[in-house]
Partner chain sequence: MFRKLSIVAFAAALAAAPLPVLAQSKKDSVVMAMTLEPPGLDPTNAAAAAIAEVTLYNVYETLTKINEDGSVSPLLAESWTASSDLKTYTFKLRKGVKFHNGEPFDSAAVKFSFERNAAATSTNKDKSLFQAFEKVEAPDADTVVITVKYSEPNLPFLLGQASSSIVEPKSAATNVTQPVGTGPYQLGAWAKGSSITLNKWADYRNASAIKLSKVTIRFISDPAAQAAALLSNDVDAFPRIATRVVAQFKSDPRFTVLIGGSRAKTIVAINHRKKPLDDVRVRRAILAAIDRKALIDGAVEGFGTPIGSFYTPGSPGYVDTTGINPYDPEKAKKLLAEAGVTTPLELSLKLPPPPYARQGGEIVAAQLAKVGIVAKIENVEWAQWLSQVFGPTGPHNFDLTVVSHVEPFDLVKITEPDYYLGYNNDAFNALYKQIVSTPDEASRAKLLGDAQRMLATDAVSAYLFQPQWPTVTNKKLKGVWKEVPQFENDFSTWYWE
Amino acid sequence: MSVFVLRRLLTLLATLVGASLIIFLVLDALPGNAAQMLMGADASPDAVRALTAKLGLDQPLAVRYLQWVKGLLIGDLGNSYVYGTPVAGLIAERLVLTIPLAIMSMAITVTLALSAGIYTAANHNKLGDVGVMSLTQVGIALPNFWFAILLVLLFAVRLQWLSAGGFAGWEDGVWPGVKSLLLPAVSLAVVQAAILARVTRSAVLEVLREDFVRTARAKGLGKREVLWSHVLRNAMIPVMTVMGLQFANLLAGTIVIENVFYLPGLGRLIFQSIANRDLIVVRNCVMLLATMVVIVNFVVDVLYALIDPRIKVHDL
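With the form predicted on its own in mind, please provide coordinates for the chain only.
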């Protein structure tokens, strides 16, 4: 197991290096000049050149990349071109909202998906199975930003139970903050839950056809006991795989949802920084998201061997 973890750690590091190269090169290739954006269209060429040199944008590509990687390793992410403040501080302020939002969305996704997937598999080809699967098909087809607007119209405008946007913060307690994030979290979770529910159903149905399940039933074990004690654990491998991928989708979805609900999170910071060509902020934010996704997938890989002992380390 230790050899496997070491191998996965090396893969993780190699993935992060590759991701950093792609992020840096793609953002650097974008048209436009950050100094020109900051100075305005009427700025003189000399003033633009001076600001370009001050920001270090006149240095060779390789030098700028190595300086950025060095800053990542020591925690110095540089200063924002637009705000003039440390990027690390900007990101830390926004993560206070984005991380709870992602956790809430993932919790809702897993709760809805596992419940629906197990229920439909246990009632295969019955009315409940057909009804829930039809709802998941609708959920997959819904764009999350459009569903978010529907939730605002219903719960904020018509019923006035929740606010239409903004973030109350954590200073006045946990509940006001959770209440502000409830609609965005549901908006992000519905589509992901629909996908995961179908995967869960397929995985459980496949395991239910295995010989050991028939043997357990022949020994007198009830359907419920077989399902929860034997089937579910063996069906979790493909479910865990999709859950790891869905975490990346949730993080990407925050960019849109945070703008719909006017939430001052990491997604909105990325959106605003792209509009302002504040590429140093965009670069570090995207690298942070990539790191989070890679770490989550590393954890999923390790959980494979813990969930299913039949899997050998060299199979992973």
Contents of the next structure:
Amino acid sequence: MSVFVLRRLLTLLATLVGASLIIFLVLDALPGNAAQMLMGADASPDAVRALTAKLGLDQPLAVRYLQWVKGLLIGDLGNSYVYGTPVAGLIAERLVLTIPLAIMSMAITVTLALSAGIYTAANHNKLGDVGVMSLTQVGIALPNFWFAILLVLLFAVRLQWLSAGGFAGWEDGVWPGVKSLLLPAVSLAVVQAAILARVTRSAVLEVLREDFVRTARAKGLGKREVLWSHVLRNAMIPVMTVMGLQFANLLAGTIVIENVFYLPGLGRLIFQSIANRDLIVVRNCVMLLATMVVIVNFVVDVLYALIDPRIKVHDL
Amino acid sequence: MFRKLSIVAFAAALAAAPLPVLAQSKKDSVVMAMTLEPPGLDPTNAAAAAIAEVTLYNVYETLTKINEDGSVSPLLAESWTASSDLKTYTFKLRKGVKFHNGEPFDSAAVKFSFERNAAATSTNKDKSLFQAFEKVEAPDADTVVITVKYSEPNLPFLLGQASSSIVEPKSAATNVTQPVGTGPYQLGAWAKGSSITLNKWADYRNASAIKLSKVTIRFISDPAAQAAALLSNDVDAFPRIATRVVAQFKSDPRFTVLIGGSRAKTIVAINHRKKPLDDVRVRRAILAAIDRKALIDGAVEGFGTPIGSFYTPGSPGYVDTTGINPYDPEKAKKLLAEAGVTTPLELSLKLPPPPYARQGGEIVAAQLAKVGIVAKIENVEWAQWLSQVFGPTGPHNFDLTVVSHVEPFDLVKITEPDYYLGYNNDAFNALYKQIVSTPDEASRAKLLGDAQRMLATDAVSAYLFQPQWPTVTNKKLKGVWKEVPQFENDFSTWYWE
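Mind sharing the form predicted together with its partner chain? What's above is the form predicted on its own.
Full complex below, order starting with the chain above.
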């Protein structure tokens, strides 16, 4: 186990160093710089030069890279070029929204997908199966931003039960925050749940065809019992894999939904920062995401072993 | 499946039906929304219009105030006089004014602010203006004398802009995140990416006249989300909302739609440094190929007034030059033939992100195609546009680009040798010098007319339109400015009916 952890840690470190290099070089190749963006079209060239120097953007590439890595190591992410405030604070402000939103929509996704997937597999080729599977087809085909706009029109514009967007924060208690994330979480969950339901269904069906299921049934176990105590556990591996990918996607890939609901999430921070060439923010965000994806993958790997004791950590 | 479809149909039907007016109880707070978030809150060190939209006349004040109609009135200066050559201005300052941090406002603060804007390390957008001040003198606490190196008839107007905000010496360095000014509002909170809250400052010299005690400003960039935020009553006012969502509010009794002019000029910039665009006949052909009316309808839903030069209706000395190179595709073809251009002529057309440029650019390309000019559209981000197309030190790598210049009175830019257009016409530069050294208003207006006609005749750029900026507000919210000569939202005039 300790060898495994050490090996994992080394791989993780190498991955992160590689990622940091790629991130830095790719971002540096972008045309335009923050000083020019901040000053805009009507500024005097002299003012742009002054700001470039002030932000340290006139330093050589290697110097800037090493400064950044040094900062990462001592936990100082630097100041945003645009906002002038510490990057760590900016990211923390966004995570307060992004992580709860990811957890909420993942919870909705899992609840919908597992119940639909198991139900359809258990009722394979019956009317319920066909019906629910057609629904998931629609779910996959729905662009989530369009579905989100429909939800806004119904619940915010027409019924006025929920606000059309914005994030209430957690200062006034949990409910206002959860309430403002409800529609975004549902719109994100619908497409994901449709995909996950189909994965769950085919995974369960595949396991249902295994010999040990027939044996269990022959031994006299009820259908329900076989499904819940034997089949599901075995069917969970592909489902977990997809769930891991979906969760990672929820951390960074929700920019479209964040725009529809004007939520200050991590996706929009990255998007705006790229447009503003606030590369110090982009670098650190992407680095954080790379780290989170690595961690999510690691957690999924460990869960594999927990679900299926035949998989040992040294196999990974 | 059917259930899902019927829900969709239901939602669509509901959304289409008008909603009864809801009673509102709010009296002294407003939620305003704008498209972009400001990058910091110091308008004297960064150029973004969003900074001025939040802070100007609200948090910071200036010596003069630019009114809704573009006229200039006293603000921190009670009065001013100009020398007859319009080079020396004497401002008498308002007495007893304090900054938010308790420090007194006086001539030293004005001198500090303007000299800071002119410093070598200054990142003020109008740095060149402040560097043109020969001296800023403070003979006593309530008097400031500014001497400009040339005649500057517009000085009182220019000193009403956000870049001329008066800051307090001790707090100036931290204004980006903790703004300190003399205005009626103070920064309450800033949730980055989400909202800014301004609270009324109880010690403001005229606090009783300020009706709103709290203004929350949200940032919503997606047009559909902008409309939804107003329709759901989440937002009370949306200045400069996306033009394509405005139509639905015009017929809705819950909202007021204000259409204001601007000082902005949307143009197809032509790169004079590239052949054959240095030939005036080719540029005239481009102008003759463009149907401004169709373009305004297609690019900005009709929210624009055609212009013929780099100057807007409503500005002093404006003359209508739209007739100089009118829409005439046949003439365009003839001009191209005269210039010896073999068609199809391939030109690059770089389009920055705003809808006016992206949609407008496609229409321009379609119109140019009819006379044998193939405009190859290339969509670019602002950062790319600034570095490749616009930057004074950049490669000026473009043939054509669509852009809106929002600064008022920026004819001077055309005279700058590094300017991206590359016009560099000695006759125009001489004319401009004459304009700024002519103190007499009537003769100056005449010269301004000559300058506009010269730009139109030389087809320096394909001048398209002056954009109109629509504002949508809750019907009960009053005092919101219709005309916006610059980027600002003056909350001191807003109130609930």
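Here the rigid core means the biggest group of C-alpha atoms that line up within 1.5 Å when the two forms are laid on top of each other. On a predicted model such as this, the values are computed, not experimentally measured, just so you know. Residue numbers count along the first chain shown, from 1.
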query = Rigid core fitted, then: does residue 17 show a CA shift of 2 angstroms or greater between the two forms?
reply = yes
